[in-house]
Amino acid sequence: MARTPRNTLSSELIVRTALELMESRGADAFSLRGVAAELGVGPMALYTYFRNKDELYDAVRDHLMGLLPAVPGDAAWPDQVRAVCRSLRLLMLQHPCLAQLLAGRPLSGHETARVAEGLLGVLRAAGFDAETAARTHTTLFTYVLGSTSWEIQMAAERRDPEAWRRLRATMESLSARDFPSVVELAPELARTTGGDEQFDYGLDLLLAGLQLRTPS
């Protein structure tokens, strides 16, 4: 690996390199030593910019969250909420390591707070009280994170022939006597493991419930 030219190391370069490594090897395999090796510098050189791995994690997550578009200002509040949730899901699908970073350190970073501010602002402007807005924000965030993490994992298993074989073998081994509903609905369940339609189905259910609480 060629060494990074003298005086060209920067926090931005380190973040970009860390992101590339996370996307090629997974966030679990990420290390400061790996980033340093990729840049051709000693690990201690990174400590000028980041005190530890958690700080670099937060910087990568903030970099990605900063890519989210602003909340559309010319739409009804349900459509604004949909736009925020859909954009976050799309970003996680494009950068699967983001799901791990958000799950591991969900309350760190200014960019995460910026996204929360946008969604909370929409809910408060729609007239929801403070507690309803806060609970709705948390419910929507965990829905997007959980459903998209599931979607990412299922997509990875489909790409792995052995993992897909094991899943099919498990489903085929289920007894219709012990699991009648699962066996009967297996084709339908297979169609709900991800995709735009399934995500919007769940999001619409949440919004339908929320609209019943819309202040009069």
The other form holds:
2 protein chains.
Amino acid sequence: MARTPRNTLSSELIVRTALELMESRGADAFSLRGVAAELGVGPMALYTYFRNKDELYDAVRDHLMGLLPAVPGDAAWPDQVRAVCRSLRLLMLQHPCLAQLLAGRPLSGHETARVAEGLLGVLRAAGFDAETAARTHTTLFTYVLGSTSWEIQMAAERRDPEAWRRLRATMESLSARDFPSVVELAPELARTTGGDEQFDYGLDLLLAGLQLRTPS
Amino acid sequence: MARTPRNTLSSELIVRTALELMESRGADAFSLRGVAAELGVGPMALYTYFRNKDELYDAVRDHLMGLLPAVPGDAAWPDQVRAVCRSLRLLMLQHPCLAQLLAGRPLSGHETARVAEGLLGVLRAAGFDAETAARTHTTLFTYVLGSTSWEIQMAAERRDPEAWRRLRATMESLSARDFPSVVELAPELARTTGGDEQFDYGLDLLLAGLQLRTPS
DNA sequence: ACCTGAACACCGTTCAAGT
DNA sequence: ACCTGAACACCGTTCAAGT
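Given the form predicted on its own above, I would also like to look at the protein as it appears in the form predicted in complex with a further copy of the same chain.
Let us now look at the entire complex, which starts with that chain.
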């Protein structure tokens, strides 16, 4: 790697490089030393811009959250809620490391507040009281987080031949006596580990439940 | 640490020790070398029982999932579903490392199949068709995973004074013009980051939506 | 089979120093 | 302020060897 001249580093450049490495080599293989090597500087050069590895993680997460599109203003509130949830899921699918960044690190940046603001604004405008809006926001956010993380996890597993082989082997070793439903529904279970349809199914259940409590 | 004599090691002992260390020192600080030191053996002794670190992770996860209580047989199906979801959440709260073990590693053991079996059995008995049962299972499972992981995350943050200070600082720095809803609902948001009530709120939304599709 | 000990190729981070 | 270089205290894992 070519040695970079002085004063060409910046937090933005480091964040961009970190993100690239997380996406090409996987979030688990990510390291500060790897970023430094990619930038052609010593590992300690990064400490001028970030106090430690966690701060860099937070910066990458906030950078990604900044890519979230705004809430569509011209729609009924259930469609607005759907749009916010779908765009968060889409962002996570496009940047799989985001799942780990959201689940593994406490929130601290303004950018996570933007999702909250979008969702809360829609719910308040729909007439829900403060407590219900807050509860609904947390429910929707954690649903998107959980279901999309799972989806990414399962997709990664399908790509890893060894893991996939093991999963198949375990499924086939389950006795139909002890696990009648799992054995019977194996094909359906395999089909519902992810995808737009599965995501929307759960989201629609939540929205249907929510619409029963509509204030107006 | 006293040197352990030969043939006193076993996979069960290693799993138990690993679990203790994850719970006392935190799942992030967990290491194979730490387990070996605690057992008074060299790091390589563990490789007789587990091919690598991930296999030990899986064994710990399956051990924990084995602690799940059976589904109560004498209840209406929505109550049965509630019971399964609540007991999975409770297990995760009692063993916070389980959240990371479930999210971070592919499933492979029989023990994860037990949760699926319980839930699927209930849903099939209630009259749902194969596809709906599978979709509902995935939705419920990912909701429990996502909401409880988030709850654990937030609780950990509250205990860490530095992280807590930073979160407060960010919340207060949000302008009421750009983030009107977040600023207005800050107290409500703080109250809905976890707890039985918040969990049941989301679960009830899902169940309400589901009951609209009840077959009978 | 069960376990040791040395070694390899990594980590994040501290500390003192240079420009 | 910005960055280097050596060092510290760790990792997981391989490999050859001992019992």
